[in-house]
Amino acid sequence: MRSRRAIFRVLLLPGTLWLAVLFVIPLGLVVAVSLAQTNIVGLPVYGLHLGNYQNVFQSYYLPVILRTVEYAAAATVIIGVLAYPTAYTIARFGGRFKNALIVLVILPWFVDYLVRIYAWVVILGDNGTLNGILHGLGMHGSPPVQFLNRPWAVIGGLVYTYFPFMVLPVYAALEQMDPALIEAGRDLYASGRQVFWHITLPLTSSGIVAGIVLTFLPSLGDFATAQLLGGSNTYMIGNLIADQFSNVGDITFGSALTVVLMSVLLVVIVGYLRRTSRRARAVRP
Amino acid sequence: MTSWSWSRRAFLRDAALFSGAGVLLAACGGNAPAARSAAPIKAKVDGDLNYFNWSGYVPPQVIKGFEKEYKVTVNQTYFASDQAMLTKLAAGLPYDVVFTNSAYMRQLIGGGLLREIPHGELANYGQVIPFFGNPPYDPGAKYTIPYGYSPTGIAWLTDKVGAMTGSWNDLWTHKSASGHIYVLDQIEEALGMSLLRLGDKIDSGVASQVNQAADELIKLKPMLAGFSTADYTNLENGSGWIQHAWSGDVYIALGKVKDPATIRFETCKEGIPIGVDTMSIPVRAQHPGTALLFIDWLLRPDNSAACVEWMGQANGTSTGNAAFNKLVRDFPFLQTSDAILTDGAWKRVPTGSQQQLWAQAWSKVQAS
């Protein structure tokens, strides 16, 4: 028993080191930079300056925060509505093509993130593929439909990007579910709808919650989608942070924004973990 | 050919966003190298060249020619924004030759990041036009050799808008172009332009002026399609009817559209923003001799002309500028003269508390 525990401790070591070196230390640096000032070349001069945090809580950033939450929530809901039937169909009716279908879902991720979003710029542009099709359908002479630079373009981009992150956990939950439970439900004269609402959905709720966490949180921090598909009125918190590094060179303010955003995300994650651990305790005999 | 190189540059402008974390780490990696007095550099091969530039900004055949001539390898690394370039130099990365920008000289020279370039070691230094022997951003041209410049102005589609007046007001007054107007997504261009329009200095550090310039941009926002540095793409695909643009990118757009007569460009009477991409040798360079040879190689008349034809910008050498004016002879509105250099409004990115003032004003514009 004791020797087995020792082995597990050794096995934990690489992961712990990995997290410490590549996660905890950089995170500590971000916090330190958020409290620093910059010198003439833009490098941080460490200290304890709370001014960067005062700037975070300016009223003119409130619309950006609200918009970010709005887009991320809208994207998550749409992904949920689209991904659940996808995962359900694959899990229940995929047969021997199940694995191939799952690979198809994640296939776009084999292409670089930025390239995929650029592809949408080409498709949705004023002279783009979609407008070309509309034109061909007989809308000659009418001005091109403006798809880009609109909130829906950004939300659509988020849906496209994070869709697999909902399919996979929901699929895993559906796979774990015993199909006999559905048959049992039907044997007890439940309608298809009743079986879904009272058996399938509750039993896969852990997958849905995991999917929500995996899609909502990265959507909150996303910036490339709004940068490339959005316009001047679709600015998200991720854009504000990215701009501090790549455009205005205020890495201390960018770091303060990052720390605040991460703190908010942490609250969501801790809430999720507490929920799942309670559940795990509840099912333990 | 040229347009492809510029597409890549624009692509990397966007990709810059992704280097944020890396830049932060780089920034934390060390202190700014202090200016140190080193012996003057001699123009002789002292190793392979570590080259740091925008992607595709120098024609490949010119770089290959250098490798062949001096039997060295050019190791190319690219940056995606001037800000990223500054941060990496500040972190002390040992590049040998870097394409810096005049707007960042307060930081680069003031921060002691660059080495002096002995003009006597450059066989082709005589090619550099007199203005760049003593430019406002680098007195005595001790740290920089010019590579490319194109003034900022307004481009428009003649079949969509008319009655342009040669004023920055043109971005604000064309209500019918609403939703098809772009402003450059660069703090020194956007805020600088708004400051010029209000009659202030392009690099004003006065809080009331900077905030007023930001408020004017906020007023403009409902009419904007967005803030974008993909100026030639917006012109080419027709989404930008009125575009705050670099003249060099307008040249690229003219080469891509079916009917070049549909695109025009103007500079504005309140002030012509100007900046130069320059060649420098960082203090941390390990092969400054090869770097000096490389700079000299780009000044050589044939190479200088090749660079101009490749990127569609004037470059501050007598041969290069002549090649440029030949290149744009059909587009008089793109032609340049030394007057633009002497009378233009030189872009400068502020430092210290003024930088914070600008950063907050710009963030407010973006957030509003």
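Numbering follows the first chain given and starts at 1. Values in this document were obtained by computation on a predicted structure and should not be read as measured data. If you superpose the two forms and keep the largest set of C-alpha atoms that fall within 1.5 Å, you have the rigid core. What changes on going to the form predicted alone:
- With the core held fixed, the Cα of residue 267 is displaced between these two forms by less than 2 Å.
- Once both forms are overlaid on the rigid core, the distance between the two CA positions of residue 65 between these two forms is under 2 angstroms.
- Between the two rigid parts, the smaller one rotates 13° against the larger between these two forms, as C-alpha superposition shows.
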Second form
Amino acid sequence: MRSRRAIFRVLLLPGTLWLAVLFVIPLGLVVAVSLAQTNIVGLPVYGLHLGNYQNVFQSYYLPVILRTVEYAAAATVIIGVLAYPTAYTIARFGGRFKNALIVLVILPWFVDYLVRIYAWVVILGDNGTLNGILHGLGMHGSPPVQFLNRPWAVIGGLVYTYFPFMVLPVYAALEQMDPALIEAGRDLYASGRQVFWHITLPLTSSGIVAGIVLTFLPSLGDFATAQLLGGSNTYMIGNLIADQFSNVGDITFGSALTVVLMSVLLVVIVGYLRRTSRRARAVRP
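Hand over the structure of the form predicted alone; the form predicted together with its partner chain is what we had up.
No partners, no molecules, just the chain.
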């Protein structure tokens, strides 16, 4: 038994070192820089300076934070409305084509992320494919419709990007559900709608919650979508962080923004893990 534990510890060592070098240590440096001040040449002077965190919640930056949460929440809701019927249809009626249909759902992820976003720029641009079609149909203006630099363009990009993240856990939950429960509901003369609301939906709630976490969290930290499909009025917190490091040069404030964002993500993850743990204990015999 002891030798087996020793083997497991040895096997865990490479992964532990990997996480320590590439995650824990860099995260500690970000936290340290967020509490520092910059000197005359812009380098951090380490200490305990909370002014960076106070600046995060100033009225100038607060709309960006609220906008980020709004866009991420809107994208998550839209993804849920679209993904659940998709996963339900594949799980219930996909038959022998289930695997092929799931592959089609995740197929866009075989293409680089930036390539996919640039493809939407080509489609929605002022001189893009969609405006070219509208111009050919007789619509006037230059462009006929302003698709880019709009909030719904950013939200649409988030929906397109993270849609598979909701389909997969919901599909897995539907596949794990016992079909006999649906048959039992029908034997008790429940309608199809009643079976769905009282049996299918509650039993797949774990997949829905997992999908919400998997779509909401990366949407909060996304910046390329807002950068390419939006404008200055649609910037998210990811864009603000990137600007602090690349353009403004205020790495202490950028680090403070990063820590705040990661703290929000951590709260959501801990809440999800606690809920999952409670459900596991509830169903444990």
